[in-house]
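One chain comes next, on its own, written out as C-alpha cells in the form predicted on its own.
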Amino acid sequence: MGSLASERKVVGWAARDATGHLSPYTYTLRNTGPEDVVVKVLYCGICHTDIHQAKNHLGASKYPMVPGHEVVGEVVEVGPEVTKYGVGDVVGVGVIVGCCRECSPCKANVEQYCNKKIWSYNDVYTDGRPTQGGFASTMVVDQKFLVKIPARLAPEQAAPLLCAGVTVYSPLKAFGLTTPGLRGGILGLGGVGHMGVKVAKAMGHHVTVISSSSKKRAEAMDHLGADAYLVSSDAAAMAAAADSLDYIIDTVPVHHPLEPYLALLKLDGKHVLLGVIGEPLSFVSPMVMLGRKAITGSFIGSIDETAEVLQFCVDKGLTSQIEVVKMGYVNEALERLERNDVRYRFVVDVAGSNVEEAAADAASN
C-alpha cells in the first residue's frame, strides 16, 4: 500500500494570467487523507473549458492555475481506508473532486449538481488548498471521485470519455432518450459533438449532424457514421428538416441563436444545452409553446454515469478520435482548439513528457 506523505511537491503546467499561456510550475499537493489516492498522471485530454478557465472567460479564474479534467493515471499509493482501488490500477479523474455528500443531488448520486461541489482545478478544497488539474505529474484524489478504466480501453482513448463522453451520455439517459429508433441532432462537431454522434449511433438512433458550413460533411458521414448532415445557413434544407428531430444535443460553446434549431424539433422535442456560454441566449416563446418543446441543459455526468459510459464504449467498440501531443505542445494545442483545428480531441501524453525536466530546464534558463 505504501505510506502517504503528508505533502509532496509536483510539477504541472500552469496559466499565470488571463493570457492563458501555460508554463512549468512547481507546487505542493494538498494533504493526503485516509480515503485519498495518489495518482501518477499518464494522459490528460484538453477540453474547451480549459480555454475558458485559463483565459478567465467566465470571470472567476484564480492563478496560478493548472488545467486539465480528463485525467487518466496509475494509482501509486492509497490511504488506509481506501477500499475501491489498489496500487497499479488505472483510474480516471473527471471534472469534480469533491461534494458535500449530504444534499439531495449527492444522495441521489448525481453529485455533479451539488452546490458545494469542488472542481478539479480553479477551486479550493475544504482545507483551503487550491485544486490543480491533470496537466501535472501527480494528483491526490478522494476515492469517491475516481473511476476504474476498463482493461480493454486504452488509457489515452479513455481520457476524453471522462468529460466529452459522459457529457453526451448523461442527458440521453436522464431525459429518456436511449430508445432505438429516435431521431437526434448533434449541433457542433467538436470534441463533445463527435462523441455525441458515436454514442447516439450506438444507441440505435438516426443521427443528423448540424453545422454552420459543409466543411465537415465527409467527416460526419463517412468517418463518424452520421445519417444526415444539415448546414444551418441553408434555409431550404433547414425548412425541409422542420419537425423531424426528437432531440438536439447542442455542443456549441459560443453564443448562437436557438430559434433555427428549435424549429427542427418534433412535438415534445428537447434542445439540450451542453456548451458553456457566458452570455444570455434568447428565443421567442411561441417557438417552444407551439410544439411543447423543452430547452434544457445538462452538466457532465455523475461518477456512476462515467463508469457506465466507459463500459458502454467498451461494449459497443467505441473510441474517441484523438491527437496525442506532448506537454511542450500544449499552448499550440490550446490555440488550435480555439480555432477548431483538431479532429476531435487533443490528449496530452503527460507521463511521456518529462514535465519535471521541463521545469528544471525553465528554472535554469
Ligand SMILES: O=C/C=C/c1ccc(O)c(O)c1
Contents of the next structure:
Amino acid sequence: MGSLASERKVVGWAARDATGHLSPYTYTLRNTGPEDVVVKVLYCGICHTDIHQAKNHLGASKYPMVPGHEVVGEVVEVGPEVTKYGVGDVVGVGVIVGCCRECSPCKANVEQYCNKKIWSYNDVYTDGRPTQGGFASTMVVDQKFLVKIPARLAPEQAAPLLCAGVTVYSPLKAFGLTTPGLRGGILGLGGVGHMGVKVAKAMGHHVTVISSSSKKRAEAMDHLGADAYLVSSDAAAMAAAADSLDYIIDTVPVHHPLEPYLALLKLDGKHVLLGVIGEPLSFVSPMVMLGRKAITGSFIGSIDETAEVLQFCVDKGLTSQIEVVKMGYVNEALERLERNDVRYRFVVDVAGSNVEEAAADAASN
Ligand SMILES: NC(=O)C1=CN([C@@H]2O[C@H](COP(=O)(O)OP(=O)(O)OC[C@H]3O[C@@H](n4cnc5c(N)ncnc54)[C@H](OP(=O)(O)O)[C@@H]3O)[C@@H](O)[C@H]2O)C=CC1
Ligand SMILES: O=C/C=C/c1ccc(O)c(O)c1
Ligand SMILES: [Zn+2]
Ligand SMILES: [Zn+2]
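Pass me the form predicted in complex with the ligand as well; I've looked at the form predicted on its own already.
Next comes the full complex, this chain leading.
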C-alpha cells in the first residue's frame, strides 16, 4: 500500500465538440481518497455509446470529453483503505464509477439503477471535477467500481465484456431467460449483439440473428454459432418466423420500427431494448396485447454481474471478437463503427500507444 499523490496530470484523447473528433488532451485527475485505486489503462473497447456521447446524440454532452468505458488496466497504486486490490492486479472499469449506496437499487446491488450514479465520463465526480474515461493513460477509481479480470482472460479480450458482455448477460438473467432451449433473437449484430449471440448460445438457446443486411450471414452462422439468420427487409422470411421467439435483444442504435420484431415474438415474448435512441419509438397496442408481449429495457449490469459474466466467459470458453488498434487510429475506428464496418468490437491498445508522448508531439508541432 502506498500513499496516493494528491494530484496528477494525465493525457487522454478528448472530443472538444459535437464533431466527436478525439485529440490529445492533458488534464488533472481528481484527488485520490483512501478507497481509490490508480489504474494504468492497458486496453479500452469502443462502444457505440462513445459515439452517442462524443457526438452529443442525447443533447447532454460536456466537453472536453474523454470517452471509453470498457477499460482494462493494471493497478499501480492503492489508497490506505483499499482491501480488494493490490499493485499489479489486472482490473476492469465499466460505465459507472459512483453511486449513493443508500437507495433501494444500491442496497439490492443493482447500483447501475441508482439515480445518483456517476458515469465514468461526461459526468461530475463528488469533488466537482469532470469524470473522464478510458481513452487515457490513467484513471482513478473507487475500489467498489472495479472488477478483477480473471487470469485466464486476455486483457484485450476482456475489455468488451465490461459493457457489451454484461449488457446482454444482465437482462437474460433479470428476465428469467437463462433456461436452455429458449429461442432468442439478436437484433443488430455489432459489439453488443455479437456478445449476445455468444452468451445466449452458451446458455443453450436457439439463436436467430436479425440483421439489416445479409453481409454478416456466413460469419454469424459459421463463426459465432448462430442457428438462424434473418434479414429484416426480407418480408417473406420475417413472416415465416412469426410467433417463434421467446425474446429479442434489440441493439440497434438508431430509430427503427418495433412492429416487425414484435411480430416475431411468441406468447409472453419479451422485446428488450438496449440501443440508446433519443427519439420516441412507436407501435400499436394490439401488437403487444394480442400475445401478452412485453417491451422492456435494460441498462448495462451491476458490478456483481460484471464479475459473473467474466467468470461465465472463462467457464464457457467465450471470447469477444475484436480488432485491436492504436490510439492514433481512434477517429478512423469511430467512423468505421458508425458506418457498421467492424467485426465486432474495436479495442484500443492504450498502453501500447504512448499517449503521453503523442500529446507532447502534438504540443511541439
Ligand atoms: N443498454 C445499455 O446498457 C447499453 C446500450 N448500448 C447501446 O446499444 C447500441 C448498440 O451498441 P453497439 O453494439 O456498441 O453498437 P454497434 O454499432 O457495434 O452495433 C449496432 C448494430 O446495429 C445494427 N444497425 C442497424 N442500423 C444501424 C445504423 N443505422 N447504424 C449502425 N448500426 C446499425 C448493425 O447490425 P446489423 O449489421 O446486423 O444490422 C450494427 O452492427 C448503441 O445504441 C449503444 O449506445 C451499448 C451498451 C450498453
Ligand atoms: O454503453 C453503455 C451505456 C449505455 C447507455 C444507456 C442509456 C443512456 O441514456 C446512456 O446515455 C447510455
Ligand atoms: Zn457501452
Ligand atoms: Zn443509490
